[in-house]
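As structure tokens, one chain now follows by itself in the form predicted on its own.
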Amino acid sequence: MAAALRPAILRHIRIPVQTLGRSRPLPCLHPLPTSMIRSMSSHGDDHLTREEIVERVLDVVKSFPKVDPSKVNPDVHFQKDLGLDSLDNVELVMALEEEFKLEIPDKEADKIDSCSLAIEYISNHPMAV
């Protein structure tokens, strides 16, 4: 009942608004420090190199519990070469999302079944960090 009453009461209540004096600047008008701004362009200085992506993807795959690290290389297929099943594949893609701070749509995640496809997807994603 209280939830239904609230909108009815709020329509009838008027609250006086006080304006702030201009003696102090509004906090929203201060520019952000450069360290807090992230460029949305994939051409910025903070974009990962292909070598960094390859190294980090291989590290994630090697650290997966069911994987023999000696079999991991940039061309390895998750199911054919490493013997992972489809659930392991999903967990591996989730680990890559966490490593690179991205969200890979399910439709795209289903296509990533090898290190080379993971490397390709991440290197083409402008938000990978």
The other form holds:
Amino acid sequence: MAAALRPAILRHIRIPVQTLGRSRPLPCLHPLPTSMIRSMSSHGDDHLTREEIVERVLDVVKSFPKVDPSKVNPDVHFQKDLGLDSLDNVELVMALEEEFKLEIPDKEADKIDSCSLAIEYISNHPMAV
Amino acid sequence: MVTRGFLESSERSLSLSPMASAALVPSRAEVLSLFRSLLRTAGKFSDYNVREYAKRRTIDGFRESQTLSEPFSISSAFADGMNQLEVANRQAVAYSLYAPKVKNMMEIRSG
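The form predicted together with the partner chain is what I want next, because the block you gave corresponds to the form predicted on its own; please supply it.
Let us now look at the entire complex, which starts with that chain.
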């Protein structure tokens, strides 16, 4: 008897769910009010374009005090073409980390010794900002 | 309050005895790793002035010792660097307890 009572009681207690017809949007949402169109929000474009990355990397390298900006291009090698040494290399990679808000592990950072490798690494990094 | 010369004076860390440090000539990779660790620690300071000083001092310190050739001087310089790294790590924590609430003017990017 208790088993039959339970659904009966629940039928009384539970409020039936009413679904809105999907055919017709709510009047206040149609047409979409301008406050809902976020034209200036950059939420969707989380991905850096390659051109942006290249430009920013070159900027960081050019603003490094020991570098001659006129020699900088996307294929340049830090030590062979720009005349930097290994300490400068570490400094440069740290400057790139700051620019893109990344933390590059030491093993990877040691391998980055040219603009192209830097651009490659940053393009593949999901967290680059 | 810790003065700006903290890296040199405020904490007298125990340095390795001369006999011990003579045997510990660091490899190139270790030196670069120490350099990077020091720069990373320097970046953690909450005070703009101390942060910039730590970065400058690291770079200057390594440049000065770049031309050392004697194993003893190399290993003692490296041991100094390791001690300074420990000091800097502790101080970064200590400074963060008293972090300024307002950003230093130099840190504000002008729009």
